[in-house]
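Here you get one chain, nothing else, as structure tokens; it is the form predicted on its own.
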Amino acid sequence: MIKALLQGKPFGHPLHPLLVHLPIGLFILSLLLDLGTLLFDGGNDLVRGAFYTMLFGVIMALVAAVPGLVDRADIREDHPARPTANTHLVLNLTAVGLYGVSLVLRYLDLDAEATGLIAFLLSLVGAAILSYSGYLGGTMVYGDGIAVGRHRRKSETPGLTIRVGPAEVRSGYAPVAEVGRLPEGATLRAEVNGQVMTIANVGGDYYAFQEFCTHRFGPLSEGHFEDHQIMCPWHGSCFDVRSGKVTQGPAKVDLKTYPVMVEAGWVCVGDGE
């Protein structure tokens, strides 16, 4: 419960993007303020409003990072997109420390009628490892599709990409995984003999359609059921798991189904060949 909390699932919106505005807008005002403070006689008031700002802006970032971090922690172990999260996660501590250092430094100099050299420094250096960081984030989104329909999904999402070689496929069938690691309303990522696809329990039956979406190629695997229909996270497209027909657009071609048995308690996947 925590976690879906975290992922703003209880909201039906994600919960990160909604936090990280917050302390890079006190972090850009606080640098205005400083810059107040050393072109302009702004007196000590300016002094202690950067201060301030930045104490909050510190606060507010690692409040937003818990959520970052559930978000992290649920993206595909073998996803390329991964790296991209790591190089954030270290560029927003790297941040968040060098605005720490900074309000040190401030809090020992409260009184004085303009912000410290060090000081300004550390937060402009900041600010510009943020806004990196931020494209970074943005790439993460919009470019990889992380994160994206998570929040209207109820069971946890694919941590691998479960991979079966031609030598593993026998009469056409390849065991992919032990029945209990498909509860209701779960999903599976498989590579089975070169072709990728996304296994589903949906009313206690095993389907196995292509796990790109035929309209931008989104994960299927990651998304959600409305009965025996998948929703695309990204756009919204859905399609009869049974069938593999499109059930409602913006996509308009079929996905392509796979045939599935269980057999001696593991459920297996035609190669589709």
Second form
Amino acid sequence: MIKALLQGKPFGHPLHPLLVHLPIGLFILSLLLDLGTLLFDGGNDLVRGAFYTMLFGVIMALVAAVPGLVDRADIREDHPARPTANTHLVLNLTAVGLYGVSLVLRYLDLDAEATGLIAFLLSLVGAAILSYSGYLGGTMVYGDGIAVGRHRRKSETPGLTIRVGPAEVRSGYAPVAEVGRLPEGATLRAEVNGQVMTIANVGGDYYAFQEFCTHRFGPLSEGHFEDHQIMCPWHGSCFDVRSGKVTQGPAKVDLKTYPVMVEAGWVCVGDGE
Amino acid sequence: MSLKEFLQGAWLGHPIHTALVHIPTALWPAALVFDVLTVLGIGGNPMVRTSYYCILAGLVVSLLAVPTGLADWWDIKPEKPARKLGLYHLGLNVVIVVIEAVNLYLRLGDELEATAVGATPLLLSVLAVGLLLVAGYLGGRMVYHYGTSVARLSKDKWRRMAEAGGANVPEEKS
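Next up, the form predicted in complex with the partner chain. The previous block was the form predicted on its own.
Then the entire complex follows, led off by the chain already shown.
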């Protein structure tokens, strides 16, 4: 419940990318005010302005970190965005650390006529790190679709891809997971002989279909179910899980489906060959 | 690269509008916080000036956010719900920019020497931030609910991954 709240599901919008507007804007303004104290005779007003702005920025950065950590933990372990998220996290912590030191230096010299050189340089380096880190955050959303459409999903998303090699295939079927790992409404993401697929339990029946949406290739294992339809989290394309047919665009091409059977308590899929 | 693609951020691999809007989205609520502090007697004239700079910097960047936002909106198909949402988002933002411009004007002259922000500028800040929350939320819904600009610049990367994973894919547009 707390996790869903921190993910912003009740608001239909993730919280982290919303909250980060504040530190990003405030840290940049603080730097501009510093420049003002160095270039013009703005005096103590600007020095204090830069300090207040940075203080507010650090507070909001710490608030934004909480839902950010929750969002990071929810990215599949083998997702290409996972290393990006780790870099984003380390860079942000570094930047906030630099701002923290800069704040202390400013506090000790709050009556100055111009921002001190070290406090200013820390802010400059912080802004450079934050710009790159913010860019990485943006590529996670716009490039890799992290958190896009996530609020529609009711169950957990798969934490990793289950990989099954050709050696494990028996008479055309590969055992993927014990049935207990696939309760109703859940999905698994599997790679069987190089075929990447979603395996879903819809109303007690098992279905397997290609993982990638046929529009812009969004992750169907993170999609949302309505009856026997799976909705892609990215742009809302819908497919019938039984036939793979498109039931709602923007996608135009049907999904590839795979045969599924249960044997000795294991969900087994045909590799489509 | 066309002007539209340039404004959409094709050279950066990331939409520009959504990056730029961080500045006004942060600075206008910050100005309101600083306004309230001055009214409570905290910060005095330096705080009044800080609030003024926040509004000014937010306005400058918001003007850059308009053409980039329009370029993103341009590519949403007319029948999509995000298209209409984008229009509301645009209309609200224009109203907010006008309010903040008036707000800035009212703070010039003697007001800039004061130790607390006046009642009218304070109310304009409240109004602008209230509308900004709605406009920003609509912008966020466009991205996180309807996927506007999502995988627009990265679709070739994902196409290759889908092909490698044995998926059916549509024919590539030349």
